[in-house]
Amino acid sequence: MDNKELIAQGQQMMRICNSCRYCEGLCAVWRSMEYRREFAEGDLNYLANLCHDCSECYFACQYAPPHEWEINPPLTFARFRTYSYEKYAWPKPIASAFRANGLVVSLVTALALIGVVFGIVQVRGQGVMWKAVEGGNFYEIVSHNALVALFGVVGVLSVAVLAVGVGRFIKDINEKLSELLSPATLKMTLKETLALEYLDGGGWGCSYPDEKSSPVRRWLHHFTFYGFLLCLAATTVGFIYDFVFGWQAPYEYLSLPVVLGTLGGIGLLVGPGGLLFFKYRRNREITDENHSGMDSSFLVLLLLASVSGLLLLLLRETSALGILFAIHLGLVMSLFLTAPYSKFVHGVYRFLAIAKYALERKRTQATGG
């Protein structure tokens, strides 16, 4: 299917949808599309970034396939979500190659980047890379200036192109930043955000893997997410320490950043693999078959990231932590590098959709619609 027949697919189905409005108590999709008698293309991208995936509207539509309408909203919206990252990223031949298959780019990026630390390392010589390092100190693998540089080049590629994404989804759904993060919008997507308050199916949870509704998918979430910060949080700490205060890693095990990352590894553990497990069991009418790569890619990344993180503070006074630290640098500098392609701009578009549905239940609210 083209971009041009998903358009008119969308905007048929979403006719249909605003004449029946039977779930129109299930999230915030369909209150907004309340909002609307047309449906543009950037009106589409919204919707479809605000959607949360619960799947409860498939399975209490009387339109739904084998109805001649075929209307599967699951199915619609994430093949919206998978355009619409290829819509606004940049520059265009990346995002149609993580696209095509995102877990192979997203591993090979991996690979190169664990051969450049490789590579960092043995220029360093004296065999570093395969023995125990007293007090697990890695910059005795990686020197502090050659992990600054890398990280600091990376850090601002992805953030240079994610924001090139979100101009460009910001621009698409008529809306400014200035407004979308004003205080009193950005205290209510904030408190939605937290709670990830529209994964519950209109209370009942996700029809997920199947039929049956259930809260598991929104628990595997809040595990992702706040793993997720907690990862950050830590990472924040410790540069705090050391650029701040001159305290190295690196830092006892009971240390703020060592607990904060200890506790985000876990979550990162237990959300992405089991989002990852539910994901390959899910009904396959309203999956998008073509690109479950591209949306598998950041659980991979996440769940492999964790996993290295974690074994790398479990052995780093051993002779493994040159091998492990080189294979966690790799992932999480891949995990950055293809964010603003993966499933990672997700979160980010879904943030601001959930601002602009603050702002149209406010403007609603002004006008006395």
Contents of the next structure:
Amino acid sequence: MDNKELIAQGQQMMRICNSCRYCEGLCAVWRSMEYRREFAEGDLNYLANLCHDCSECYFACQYAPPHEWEINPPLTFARFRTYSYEKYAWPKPIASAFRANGLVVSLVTALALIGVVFGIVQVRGQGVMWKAVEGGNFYEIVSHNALVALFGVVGVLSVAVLAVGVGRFIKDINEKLSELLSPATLKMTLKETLALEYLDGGGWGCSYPDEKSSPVRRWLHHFTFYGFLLCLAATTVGFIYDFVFGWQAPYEYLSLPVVLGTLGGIGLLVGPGGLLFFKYRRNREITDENHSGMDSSFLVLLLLASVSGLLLLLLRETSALGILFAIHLGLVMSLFLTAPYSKFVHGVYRFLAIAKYALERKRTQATGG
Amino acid sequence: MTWEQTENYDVLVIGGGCAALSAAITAREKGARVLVLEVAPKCSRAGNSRHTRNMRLAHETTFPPYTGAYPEEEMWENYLKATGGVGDLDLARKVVSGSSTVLEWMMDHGVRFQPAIAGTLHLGRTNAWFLGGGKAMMNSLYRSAEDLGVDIRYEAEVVDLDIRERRFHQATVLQGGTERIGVAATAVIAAAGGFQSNLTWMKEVWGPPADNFLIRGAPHDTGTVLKILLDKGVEAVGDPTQAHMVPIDARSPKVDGGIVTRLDCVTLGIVVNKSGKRFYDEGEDFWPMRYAIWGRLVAQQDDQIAYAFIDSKTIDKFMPSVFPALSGQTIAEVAEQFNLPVDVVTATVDDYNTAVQPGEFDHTVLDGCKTKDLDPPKSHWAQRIDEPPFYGYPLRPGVTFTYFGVKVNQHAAVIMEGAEPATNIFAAGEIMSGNILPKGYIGGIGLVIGNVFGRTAGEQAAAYVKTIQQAA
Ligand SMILES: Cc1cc2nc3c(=O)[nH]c(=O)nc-3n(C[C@H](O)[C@H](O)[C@H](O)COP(=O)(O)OP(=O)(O)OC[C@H]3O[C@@H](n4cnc5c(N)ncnc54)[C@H](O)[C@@H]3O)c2cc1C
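Following the display of the form predicted on its own, present the structure of the form predicted together with its partner chain.
Let us now look at the entire complex, which starts with that chain.
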């Protein structure tokens, strides 16, 4: 399907949905739809990014296939998300990575792994890979400064590319960053995002993995998101320990960075593991193959990063330290590298879409609409 | 075709909508072994019920999802006013007073509710709205039935019933369109809807105009079971030409267009027929009080078509509809796209504009905006149609359901010719709604009839099964 066709299909769908409105109680998408009578491309991209892919609406829809109108919001919105991710990504030649995302992310990961292993061997010699190090000190494998430099550069690049995407998205949906992130809006948005308020089908959970409503998906997403956040916190605390206090890694098992990292790692086992497990039990009709590859590759990468990190922690005093460290590093590097071109971006756009919905509500209250 | 071995159940329920599932669940909860036969495949199950959105339920107190109390007597008055009180008032009373028990029953069986949806005709007080609409409601009932151990078979069309001496013996079922199966049961409940999707039958009743009717609901409601029952000596009720009919967008699908094809702009502008002339007071009363009348009005016009015209003042003053309006900078431009006599339409609009009296327009009340010396008049919401762009929508009659059905008593037992009730044959839902609604309708009562009579039918059928088992 080309873009024109996709947009026409989205407009047709929203026209039907907006005349029906039966799904209004299910989530923000349908309430936000009601603020409009016409649907420009930017509106469709916005609504698609506001959609949490719970699919309650699909199973509730009297116009779902085999009805001749073939209304399928989860599938249509998934296509719009892929389309919009590519549209906002910079630079253009790399943006098309969203089209065969599973493949691209896997390739980058493989390259990152090879690169890291090769780099270490080049610098430190082969022996370092299979050598036990006193106390599991991984700086023996890659020096502290090299690590900071490597992740500093990749991190800054990724954030810069993501920022371009944010700018384009905001323009597309006709908003200003200053308004989206104004304190009152931010407060509302954070609350709704962190609680995943719109992933609960109006209070009863979403159709997951089959047509029955359940809270499982929301929980798995919580495990994933908060697991990720805990890992990020662990790294940050480690950084502060090092730079501010001069306390060098590796840290004790019961130290703050290790506890945070372990909890986060468990979250990233349960969350992505569960999401992957149920992914293939989900109803085929609502799955966009393209989007599905993007989901899976991101989940697999998170899962592997977590597994390798936890193994590293367990086996850091053995001769597996070198190779485990190299693998973990390669995987995390790939997560950073692919962030602007992987499913990672959904978090950024979803957050901004929720902020826009908060703004819209405030505006209609103001005009009494 | 093959003829398989006959199966045996306590209670056989024919149909897969709200009435059928209410009956099946109740009979099962009373201990009967129940089989549901639904002609549609699973993905298209639940007949007209999947198109619904709310139920009108009497309730004494204000509590969510309602915005206020709606006493039984008020609902009774509404019912009498809408129907003229010509239905079977005992049965109607049973529905109105039974309505207060429906919400709890539905919630106990997994159905979820929400406040009234945006732009919906002020029904938040009187009607309880389904979260996600009628299909979501039906999904919950199906799940509840399955959990209770009701057997459900899809693509199973009842094509014959063996009824002798007021007693049902066995149904003939066409499974998957090819295989013939006999299903015997101690009792049967017919809940297979009206006949509105049977275009041949509709034409027999209405003549050639029926060709131009659109059917808003499910294609599977063809009245097969209704016809069989009538052929086997069950007494009919109501008039076959009575149907709930509303004006819908003429571009809608022939069947199954559902709720989105409605057009709520009639009261905001004017409506002309094929000759370009107005034919009825568009502003007589609030739209929810008049839309059923307009369905029949359009059906009486040449070629069963009419055209609504509005201008840019009002294009966003009604619920959005599924097809975009045709538009133009002049009335003539719009009329031309409909192949209407341009001069006549222009003259009609001019005459109307001249007749419009000054007034304060307010669509939420019966305002003072009306016409003077115009035939037919427009008595409210009359504003000049003079601000381009102009818009037009084509209208056709959209049939919601037919009222013609089988006669039943308080116990939902069908009445045989000669006024005796059948021994083990019950009916619920649209197939018997003509007892209560020989004409006229109040929004949200269809499902209530289905649930109240469905539950009664389920109870009575299960009780009958018990007496037979005890006798044996
Ligand atoms: C667009 C629309 C909106 C509506 N909105 C509302 C509303 O909001 N509130 C309200 O109260 N009412 C509403 N109605 C009316 C409401 O749909 C009906 O009154 C109600 O659903 C009737 O329920 P039922 O179970 O009797 O019939 P149906 O739901 O029509 O069920 C009949 C069932 O019988 C099956 N069947 C038919 N023939 C056979 C056969 N030979 N063998 C086996 N199975 C068979 C059909 O497949 C179907 O499953 C609406 C109707 C329409 C069309």
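Residue numbers count along the first chain shown, from 1. In this text, rigid core is short for the largest set of C-alphas that superpose within 1.5 Å between two forms. Bear in mind that the values here come from a model prediction, so they are computed numbers and not experimental data.
Colleague: Answer yes if the Cα of residue 118 shifts by 2 angstroms or more between these two forms on a rigid-core superposition, and no otherwise.
Modeller: It does shift by 2 Å or more.
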